[in-house]
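Single chain ahead, written as structure tokens, the form predicted alone.
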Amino acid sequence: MTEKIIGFIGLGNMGAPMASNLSKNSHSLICYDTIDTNKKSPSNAIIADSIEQVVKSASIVFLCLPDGSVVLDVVDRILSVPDRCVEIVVDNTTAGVSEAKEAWERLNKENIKYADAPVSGGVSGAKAGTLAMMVAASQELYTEIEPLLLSMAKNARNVGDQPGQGMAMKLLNNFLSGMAMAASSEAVAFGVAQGLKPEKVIEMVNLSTGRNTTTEDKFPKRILTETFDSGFATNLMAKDLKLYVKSAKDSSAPSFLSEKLLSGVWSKMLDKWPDSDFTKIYPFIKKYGK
């Protein structure tokens, strides 16, 4: 790729890891966030004051950011500026499709090219440099911002060419994280009930054909620890499922199951444990779960 500058808006906690990633390997980085843009920063990086600075300055900009509403808003916002050097914004966020499709749509009609990238593996892939990216984008494009994003995202990889394919790999990926975490907690939860530790059912689903994921690390590591420490908030899962369901039934496509599961499990831990870590379902379906 030619000498470019990079704009990152949106450091929160997977933004500023995966903003830190780029500036090792990238070139100029500039970058900006309502709160803490100096601290939350890359050292090497330039600190902007506000998204139009970014925007002027930056031909590839990426948005870390906290849902698709917040996205469309800075998206207007960068198509507000006359003297834009935007070419390319690359989206990280985790939002539904239809906002990725209008965030394309608009930016589409100023000849900006949008590729919706959302990401997962957590605070501690972001940190590490080993994040799942799926990635929407023409094979053109893909191309050319790929070694960026590979710098953030080991297992980037291009999904599809249409807007709104990367945030439905991403959501089909999260339902069958957040189902895999309730049925692995109540199956665990059945074991105890019949005298089994938790450790050994663990040990022995994972040789079997019950493993998954949430067997495999989040067990041994965040649950049986009780460190519920995945970085992973429930209000976040919550979303994630709402978002699924949406575009799910947008698309016509099946629902019944992560309904089920939004109503009957996620949204009610919410309700009764809003601050919680998503590992916590453990703990919350022995205790709610009858």
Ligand code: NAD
Given for the second form:
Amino acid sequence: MTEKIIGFIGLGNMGAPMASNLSKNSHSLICYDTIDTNKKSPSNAIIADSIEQVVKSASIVFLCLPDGSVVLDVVDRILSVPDRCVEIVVDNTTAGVSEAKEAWERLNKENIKYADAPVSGGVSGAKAGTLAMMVAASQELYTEIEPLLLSMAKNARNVGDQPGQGMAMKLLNNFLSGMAMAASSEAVAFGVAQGLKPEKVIEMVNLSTGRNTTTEDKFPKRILTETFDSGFATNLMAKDLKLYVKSAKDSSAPSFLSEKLLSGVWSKMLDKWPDSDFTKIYPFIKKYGK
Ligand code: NAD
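Show the other one: the form predicted in complex with nicotinamide-adenine-dinucleotide, since we just had the form predicted alone.
Zooming out: every chain and molecule, the one shown earlier first.
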């Protein structure tokens, strides 16, 4: 079997460690980012100086970009290369449901297969290769790409065969995560106002029915330590909730809580602290949540 060359576009907080894990399997990797590709790429990867260079040599291309509009722009750049060899695009961006459908449509017209495959698990999960990956693809396509996906995401699953279903899965997860972050922060602030120690509040909640990933992971490791270093920015949480609310409205699904969570908490935090890590939600709620 001839060795496939794999392309990776977007080497940020998530993309760089994911590409690094991908490079540890037997395939050659060619990488591109608009900023400092050589510093962000795995040491054994080919450094590309353009998207065009990636798609002229790679048959499968992964995208891990900021949002859906950048994805659609990159898809158009891929399609503008006449002598491309790309056959499959796997989108690990949290791009949105309608954006994934649009990307699928544009690529499908040119006989390029597309899977939306956003991830959950943060930078630490990306480094450890333990990410959850929600993949929307036909069974045939999923089987073809699964070994590559598992090298980046131990918990990759095929969630459906319709474009956008991976994004829907990711958005509903991040709605739950954003709600747990906000509710846990408000609950700890309440405990502190009653004279309880925050460490004791977290310890008892984690022994009780209110426990969740914020109380089990974010509070002990990143909030109470005041490191605020999850690598997931407030603007990404606000973006994901906006996409969730929009997709809920588009599909006539309920958006009662998500709209309040977006306008009442995450949009306000984005206005006040635009460059913050999302774990700053606890000091934000203490300061502005009264
Ligand atoms: P990031 O901003 O750190 O990385 C994005 C990268 O894309 C940057 O390096 C940027 O230079 C590059 N880029 C932008 N435009 C480009 C273009 N046209 N061509 C090539 N490269 C381009 O973001 P991130 O935290 O790595 O997140 C990436 C995606 O993963 C987002 O959609 C995010 O919502 C999602 N996500 C992030 C996390 C997290 O914890 N950070 C967790 C799960 C999912």
